[in-house]
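Below sits a lone chain in structure tokens, taken as the form predicted alone.
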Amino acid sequence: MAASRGEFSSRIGFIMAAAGSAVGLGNIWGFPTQTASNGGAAFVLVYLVLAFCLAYPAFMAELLIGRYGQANAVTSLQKMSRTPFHKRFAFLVGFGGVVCAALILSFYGILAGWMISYATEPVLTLGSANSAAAWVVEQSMARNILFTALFMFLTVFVIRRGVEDGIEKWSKRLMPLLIVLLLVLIAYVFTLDGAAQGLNAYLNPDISRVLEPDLLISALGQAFFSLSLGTSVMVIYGSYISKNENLVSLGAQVTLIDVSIAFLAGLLIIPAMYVAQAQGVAIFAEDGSLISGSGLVFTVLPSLFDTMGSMGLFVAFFFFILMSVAALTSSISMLEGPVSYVVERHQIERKKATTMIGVIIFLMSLVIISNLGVMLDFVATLATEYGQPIIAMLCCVFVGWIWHRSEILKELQQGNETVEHGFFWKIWPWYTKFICPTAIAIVFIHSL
């Protein structure tokens, strides 16, 4: 089965492609907008701690349903049943996440096309193309459907591959491209006026926030919605995996890897933030909030490059074909949930199945950008805000009352002999049946 389904030929293959799932615009994006609007660094040390804590264990009930259906999400969690009534909680389950995965991509394509605009934008510059330059940063229904069409094709051109020539092999390419650009752009911020006063608000904790609901409920949130949970996609790279392999530690790793580079994203945007108010760019109201909140990427920072003379235009380049990596990354994990189901429940080729999802959702994309204003926000909140969360929580109910402990552990002891004694196995079943489903209702209520 796994060989005519494909199969991550490697640990470090399977590592980069679900790390770069994980690592999206939720993390070089979403996490520094919410660590400025909720008290710097204590809002890095919650989401650090409830990463590990509570994500983590999530992340790996996922994971282990994949691997022991070897299968698309609904015939994983199909498999996992023993009643009818538990099959047809499968497919609400599994297909939900399928559908989920589609509608982040229809409004995450949108996004990620802006990226690639504002990349291509100094470039024009530097070629005194200066009209074509403007077109590609100004809002227009033109300018929307070219870059969307441009990205779609780049995540159904990976996807077509299949898993190790596809989405393995790019992962590969693609995330350590992602940390060398990190990496680079913040060693550059560093020599900046403003950014030791950044690095100071990011780094050093006011302890008395840490306890805040609104600071707590936003780190629960991030960390969830940041490791792709409750889209199947975990679930489908997770039956890509060899049986060989210790999930537990590969887990662990992949989560390290994520929030090891929200955080690096943190040092890079805001000391940034920081710099640009140095350079007269304002930053905050007089209330202590971001002015720009989640438009923070297309406005302050562009205000930032471009007070930095020709210089800028590089800074703005590469920091915008890091955003678009991190984009790349994620959306051939959301394309690949909704065509593995639709190749193995419909028998249907992968390259013909990939082609038509693709198509299919870029179509919603048009139709997202046909009126924007009002479905952008409309199909980011039912995706993220309300799907998300509903289908991370029936799959940890999923594996915490569900599927026999027993199952579960032999599942486990495949490439991990010796996990019934270790500290994992003591604790993560009881966190997943009980505190995860609680926290990620808690998020859900609090998003009503």
Contents of the next structure:
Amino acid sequence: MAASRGEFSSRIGFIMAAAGSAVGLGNIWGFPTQTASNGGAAFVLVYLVLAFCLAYPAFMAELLIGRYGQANAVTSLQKMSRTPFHKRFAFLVGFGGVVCAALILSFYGILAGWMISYATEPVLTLGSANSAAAWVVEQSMARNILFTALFMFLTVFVIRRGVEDGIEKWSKRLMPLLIVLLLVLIAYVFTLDGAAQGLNAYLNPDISRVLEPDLLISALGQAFFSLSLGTSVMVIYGSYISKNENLVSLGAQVTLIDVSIAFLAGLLIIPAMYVAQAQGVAIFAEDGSLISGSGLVFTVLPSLFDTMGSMGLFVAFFFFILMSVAALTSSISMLEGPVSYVVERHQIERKKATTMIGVIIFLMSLVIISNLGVMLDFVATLATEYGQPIIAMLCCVFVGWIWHRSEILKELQQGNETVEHGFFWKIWPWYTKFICPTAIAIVFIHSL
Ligand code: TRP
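Could you please show the structure of the form predicted in complex with ligand TRP, as a counterpart to the form predicted alone just displayed?
Now the complete complex, all chains and molecules, led by this one.
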């Protein structure tokens, strides 16, 4: 089996793939939205601190489990287990992550489908297909099914090709495209009236809000979602890293890219909102807070694009392509979790397993689409506010309390011989053992 497993062919391949998983709608939509509804820069500040102090250590735990186990999440965790009880616990955590990834994909695919549908609108308008252009941006069951199916098809298409030829190749193509699109859009928005005011709202923190419990919970949840934690995804990506690579620095680089792109997305979205306001678009809700969530992406920004005349068609197109690309490099990682599990544990051939699981998840999406108002929120909350933090916490418990310290060190030393004498090894083991699980638990319990 070892010979037939995939592996990232280069460090840049891994960085692009893991950053591709991390950078998604969470960064470009979720982060600016949360920033808008949580007092601007205060949220940004807290997010930065939590991402590096809590999410990065937990991220390292998951990567390490995977690279040690060289297998899907369940098998990797079981390799670290010494008693039958550990083994059952390992199954629970690993399989829980796989299910969580599938649940997330089932609603993420719908949101991503909307991004594609909004990207086709300017194209249809340019081609004077006006009724079709109106149809793709109007809520309807048929539209949702069509574009979710299209998006799932793309995801399955990439994952069927495996690690090097699918995940790595496409991440290396799509991530640079994403960064270029983002920078071009920021540069353009900065030339417009109102952008400076938005920049000010984004970067001037109201320090008094920094310790608000709701803000802390949102920031932690956002950081965990953004690094794709608690879903077996980073375990499986870790298992595709060569033993010659320095995990500590790879993990840090991916975290840095993820956080930077979220920050950049804020530089685009928040100023764009104030530009929209300068054009007469309403950007504040009735309670005085900035409009966030789907209203921001599907109402405020499109109204802004409308004020730009024919230039707006191009800006809208590039913006929604940016969103779609970000979503695709993330969704492939969500599908890889369940696929690697089924391929390795049930000896099903990869292409077959991918199509099968893709279809199952698409059926789950159909259930959500059939009752969008209730189900979307329900599944999203279940998976991201309960599933992810609990499983991420249990991964830390595994590494901190079940795995032997000497074995952890041995694994870290591969590709990083001097790790024992560095700062990371002085802090991280006890940090993962005590601080991470406690902090996650506190935030979680509080959110109940
Ligand atoms: N991190 C991605 C984002 O910010 C979402 C994501 C990708 C994800 N893979 C995941 C979330 C796995 C949870 C689990 O949009």
